[in-house]
Amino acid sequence: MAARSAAAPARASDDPSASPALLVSRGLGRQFGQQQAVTGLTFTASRGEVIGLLGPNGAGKTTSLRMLAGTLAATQGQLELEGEAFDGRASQRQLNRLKRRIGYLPEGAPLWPQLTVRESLECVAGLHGLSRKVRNDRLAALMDRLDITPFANQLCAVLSKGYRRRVALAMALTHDPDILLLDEPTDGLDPLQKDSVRAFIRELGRERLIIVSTHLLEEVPRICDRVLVMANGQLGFDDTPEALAATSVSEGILGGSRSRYGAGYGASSSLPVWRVTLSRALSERELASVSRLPGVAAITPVKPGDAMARDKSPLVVSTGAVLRLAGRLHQDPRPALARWCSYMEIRLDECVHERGDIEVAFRQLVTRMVEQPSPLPMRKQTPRADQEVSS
């Protein structure tokens, strides 16, 4: 895998001793005839993580989930579950061991239309070999938690799309799996149902590994600790939702000022970005001076029509200059900036940390991944530090 970007934030999960790997994907790939659907999918995941799998249509998300679930054989690479390796040559006995540990909610929530909700859940529980007592207790709790108890005796064929989705989620949880793979789990739900399912996913994620594929970017910060972004069958980003959102505001400052006022990091980095409002505009020499302050990676003026300038806080009214300042990781640039402004007799009206927009960042990242075939920087969380992965 490509070396970790200098701008990628450190997390507790980066330390292998902090949380041992539950699932390891090593270069997983799948080819359909002459079409390479997924290439070099490599990442490590631990119990207690909720990971969002993002990407445009055709990116390879569903194919990746099917390989991880053991329902589709990989043509390249291998999967490891707590040290046991599975590849395209795995026996049925091996795959059965894998499936006992994994719950999978497929795209479209397929159900048996001729069975009732209760019969469907009991059928799945029987296939997993659950005893009658365990089956009754677990299914009753699942139906209550997902609000499908009133429909227990209805045929699945007459359920609405939202209730079909919730029944399929209950089926994926009947055997109490360690890993839960969810393909569009909130598709078809109304806003109240979405909030309930999201809360349930967060609750389940305390003791399990959950990987969620979704097109609803607004739900990613609500339920996910980490984000994987795919495009053209390749993995191009692996970090927190906050780091992904931050690239939307660091994009312009890092890309636009690399040769003049600092920068030094790639445009896909996730450096903290600050909106700075001063009493007057700065000359190029003054901008260069600010770029050398402790904790400052780059700085660039904001044009009057820029979104950042338009979104200024209503509590701050200034006729001065607005600038973007990219800070260095784990360093606060504000004390040095305040001292510099005092020395230069320039009033510092505002210095606000910009959180970024995850939707804007996603569009920017996917566009780069489609146009740029070379690997993009990703958070280093790999089985082997020297392993390279295309993205």
Ligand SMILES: Nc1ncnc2c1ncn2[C@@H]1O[C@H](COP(=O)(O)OP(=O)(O)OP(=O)(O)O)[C@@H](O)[C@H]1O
Given for the second form:
Amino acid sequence: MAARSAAAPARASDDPSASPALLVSRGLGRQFGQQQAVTGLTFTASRGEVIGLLGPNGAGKTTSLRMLAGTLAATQGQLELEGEAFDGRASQRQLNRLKRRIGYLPEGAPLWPQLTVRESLECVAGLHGLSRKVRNDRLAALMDRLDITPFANQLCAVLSKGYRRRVALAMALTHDPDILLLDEPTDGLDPLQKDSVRAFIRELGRERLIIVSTHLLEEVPRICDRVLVMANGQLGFDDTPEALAATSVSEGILGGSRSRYGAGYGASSSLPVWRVTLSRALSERELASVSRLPGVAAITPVKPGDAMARDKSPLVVSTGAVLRLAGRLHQDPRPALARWCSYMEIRLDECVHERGDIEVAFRQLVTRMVEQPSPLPMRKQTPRADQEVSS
Ligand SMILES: Nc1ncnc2c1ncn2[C@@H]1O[C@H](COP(=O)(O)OP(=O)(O)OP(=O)(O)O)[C@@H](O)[C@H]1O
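Would you generate the structure of this protein in the form predicted together with this ligand, following the form predicted alone above?
And the full complex, kicking off with our chain again.
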């Protein structure tokens, strides 16, 4: 698991005052024959979170989303939706209850080719038992928001890939679910539509829990406030995009790209990271205060030796504390940090802008996870182990 700031909560879901858990995955796992596709998937998520699910090909992302959506039976563990538990032996009635709360956009956006766009959406609305009035209003708003109204009477069979994706997203949203599970939602969209769908996801995420699987790392800081990284069927990182980006700096990969008080975020997957040198070491309580300052996403104390080895800075040699501070995308943490230091009578010796890069961090993390996998427990299958649950 990534080193989360030891001092303070890095995510809303860690904050005791944050909203209670909507979805809990407790050791969910899936075995296909002898192959363990996903093992011990454990996390808690709340309404208002947009979570990016990342991992290389075959990592287990789609399998995980399908288990969470209730369309694939788990062979180990269980998920809980607001306290109600579902495991691989859940009855069809239970699964239907789960599916009423969840919207799932599967990989590849399968549609009914013989139906028009409108007929497809009406069919899904009918399956969810929506009244005619609710159905008409909601479908009109969805088609409008996803720019598919002009294609309402077009057969799904003849839609382009991008429009198929949009129709599938509208279908996932028809019943206004609390939880949205999106498998590569922007795959096949043109750049303008990618932007529009990302903005829509952010908008939807204000009141829902959204889990998005994506290979497009540059979209992670734009739409997600939390990242889960999987490899070999296991979760290896659960923290903010900023904290993920910061791991690329702490490993020295981008050490040469620093510019003092630099401002721009060069690469599209870059995030602001600051190396902060203070006149004295901080207590745990002080570290916690710093991590709660506006604009601060995460902090990691840096060993002086690590920083010295990279830039031989005399300021670093003489200092009592070096912190790596991951900033938020659109909020500069430096003014609040300067005020805090002044109030605490701690000298702020240096604040150097470093560039954290999610892509670099992702490659490093996944390489490490693949090279040093922890042993995968192969547990006995439940009675319904190899059955798929119809959607
Ligand atoms: N129905 C199935 N039967 C057998 N093996 C499967 C099945 N579905 C997935 N797997 C295996 O489980 C592992 C995880 O697959 P999964 O599709 O979940 O990965 P992924 O992270 O979504 O990959 P990608 O990024 O390529 O879509 C893979 O080794 C895959 O071959």
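All values derive from a computational prediction rather than experimental measurement. Residue numbers count along the first chain shown, from 1. Throughout, rigid core stands for the largest set of C-alpha atoms superposing within 1.5 Å between the two forms.
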Note yes or no: does the Cα of G295 move by 2 Å or more between the two forms after the core is superposed? yes
Rigid core fitted, is the C-alpha displacement of E284 between the two forms 2 Å or more? yes
Verify the C-alpha shift of L337 between the two forms: is it 2 Å or more after superposing the core? yes
